[in-house]
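Take a look at this single chain in structure tokens; it is the form predicted alone.
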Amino acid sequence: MTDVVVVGGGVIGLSIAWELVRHGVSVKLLDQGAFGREASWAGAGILPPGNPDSASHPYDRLRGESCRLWPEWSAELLELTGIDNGFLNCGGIEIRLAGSSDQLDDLADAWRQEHITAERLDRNELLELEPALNPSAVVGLRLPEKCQVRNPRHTKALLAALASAGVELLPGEPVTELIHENGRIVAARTSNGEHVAGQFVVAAGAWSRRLLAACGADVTIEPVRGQIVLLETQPLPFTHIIGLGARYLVPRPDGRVLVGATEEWVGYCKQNTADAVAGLIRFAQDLVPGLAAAKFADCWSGLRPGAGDGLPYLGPVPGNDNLFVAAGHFRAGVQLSPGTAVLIRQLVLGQDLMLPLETFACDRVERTQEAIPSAH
């Protein structure tokens, strides 16, 4: 019998399977479609800095632990598979194009409270660092430790590592029911049969809510569409990740520039829209006017799993002795995936946890967008 069945093959499920198999646990991984082809593939792979030793909020500690693991995981996956996931410390700059020159001061303070370097830049300093930026920029905040990874390459590396480790990979196998007997899950049912295991993990992203509801957990995970545009230009006009609120530009070393991303509560609709694509292109030109001459290469969208209070669900599912959840990471699935995987491994193996899970519990009392520190 398999030790653990993981339901969901996005970056969270893949990472959990990888962490478990590295610790001697036999794993079967099920996904309704192709592995890593939903929100995990669609995202931009932005990895903010973190410091678990200085962070006070459990979410920030999770980010910090993940940040600490990313270089190690990337190097190990490269050595094992020969696949370079594109992990790169390129730095990032948050900018504002209008308003007061002190409007990023609170954000800078939040980062510094975690003992993370945050450099406030005036207009002249911004343009000296990145001359292609809009010259009307008022103020910037540079995070030199901000990194990026190429999501499709990373999920490909994880899949190759799992295959070589003997994980049973079953794409195109949607789970219709988790069979419950005497307070335990005994099998995951699909159209092809029942998959029996000792323990189960639901990591199905935006599709997790239905499975968990049938097990007595009322989580508030909803799909949130995010559209992204891909431009191509040589040479790259800038090298830092450029952010303005929830939108960003991510420069890839090969001349590609990711422009994202929208946040749209439209159910399970993944189509791109003319209005959103046009808006993202305008946004890119507002930040870096020279991108008006870039080649339009592609556009796509993904469905992020958004929770009502902005926090993921991590931990045991009440009323089920052997069922765990790791879902609802919203825009942070890739960045939080290593830390999430370690936490689930600790739960599955009954080990001490690296951080408390009450904040992420299925039965927590949710507040509207709970005060996740503003450094995010």
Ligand SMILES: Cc1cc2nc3c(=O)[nH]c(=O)nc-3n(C[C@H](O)[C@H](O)[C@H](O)COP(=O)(O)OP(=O)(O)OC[C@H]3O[C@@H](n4cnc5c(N)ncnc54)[C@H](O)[C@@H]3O)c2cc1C
Second form
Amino acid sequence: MTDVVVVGGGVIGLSIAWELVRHGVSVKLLDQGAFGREASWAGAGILPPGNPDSASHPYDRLRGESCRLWPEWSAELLELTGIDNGFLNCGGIEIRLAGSSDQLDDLADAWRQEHITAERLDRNELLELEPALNPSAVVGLRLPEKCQVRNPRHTKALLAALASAGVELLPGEPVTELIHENGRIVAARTSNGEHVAGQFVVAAGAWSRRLLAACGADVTIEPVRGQIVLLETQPLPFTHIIGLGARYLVPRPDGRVLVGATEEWVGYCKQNTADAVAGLIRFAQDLVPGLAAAKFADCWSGLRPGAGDGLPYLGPVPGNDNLFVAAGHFRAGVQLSPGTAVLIRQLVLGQDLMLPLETFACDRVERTQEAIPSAH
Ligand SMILES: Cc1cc2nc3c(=O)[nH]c(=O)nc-3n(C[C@H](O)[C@H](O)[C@H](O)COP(=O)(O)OP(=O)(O)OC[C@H]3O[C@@H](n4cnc5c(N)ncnc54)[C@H](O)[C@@H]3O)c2cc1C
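Complement to the form predicted alone: the form predicted together with this ligand:
Next comes the full complex, and the chain you just saw is listed first.
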């Protein structure tokens, strides 16, 4: 019998399967569609810095642990599969185009409390570092340890590693029910039959709520649409990831620039809208005026799995001895994926946990998003 069935093959399910199989656990991975083609394909691949030793909130520790793992995982996957996931330490700059010059000071303090380098830049320093930026920018905050990854390449590398490790990969296999008997899940039901295993993990992203509700867990995960515009320009006019609040520009070394992203509560609708695409293009030109001449290459959207308080659900599903959840990573599922995988492996194998799980529990009392201590 398979040790673990993982439901959902986005970056979270793929990473969990990878972490389990290389610790000797046999895994079957089921996805309702193609692997890695939902939010995990659509995302921008921004990986903020972290420091597990000095972070106090469990969410920040999870980010820190993940940061530590990204270079290792990227190198291992490259060696095993020959696929370069594009992991790159390009640095990032948060900027403001108007207002007072001290408005990023609190953010700088939050990073420094984690002992992460955060350099405040005045207008002259900003323009010296990135001359293509809008010259009216008033202040910037540079995070030299910010990284990026090419999500589609990373999930491709994970899939190749799983295939070579003998994981049973079943795309086009929607799980309709987790069959519950005497406080345990005995099988995952799909239209093709029942998949029996010793333990089960739900990593179904924005689709996790219905599956978990049928197991008695009331998680608040909803789809949150994020639209992205892709521009192309040679040579690249800037090299750092440029952020302004929830929106950003990500420069890829091959001349692509990702302009993201919207946050929209519109159910499971993935279409791009004229208004959002126009707004993202205006935003890009506001930050880097020279992008007005860039080629419009593409646009797309994805459905982030967003919980009411912005935190993921990680851990056991109450009332089910052998069922775990890893879903609801909202805007941070790519960055948090290696740490999430390690945590779930520790749970599945009954090992000591690297951080406490109460914050991420299915039955936690949710706070508002503003209450999350991490400013990032
Ligand atoms: C525009 C955009 C930009 C983003 N940028 C970033 C970023 O820069 N950095 C970052 O860290 N994160 C980013 N994110 C967020 C990140 O992409 C998500 O948090 C992450 O991809 C979630 O991964 P997941 O595996 O949980 O979900 P998904 O990738 O959505 O995967 C869930 C999988 O479960 C499958 N599934 C669902 N229901 C079932 C079922 N019943 N049976 C079988 N399979 C099922 C689906 O088909 C899907 O493949 C971004 C997201 C978007 C949309």
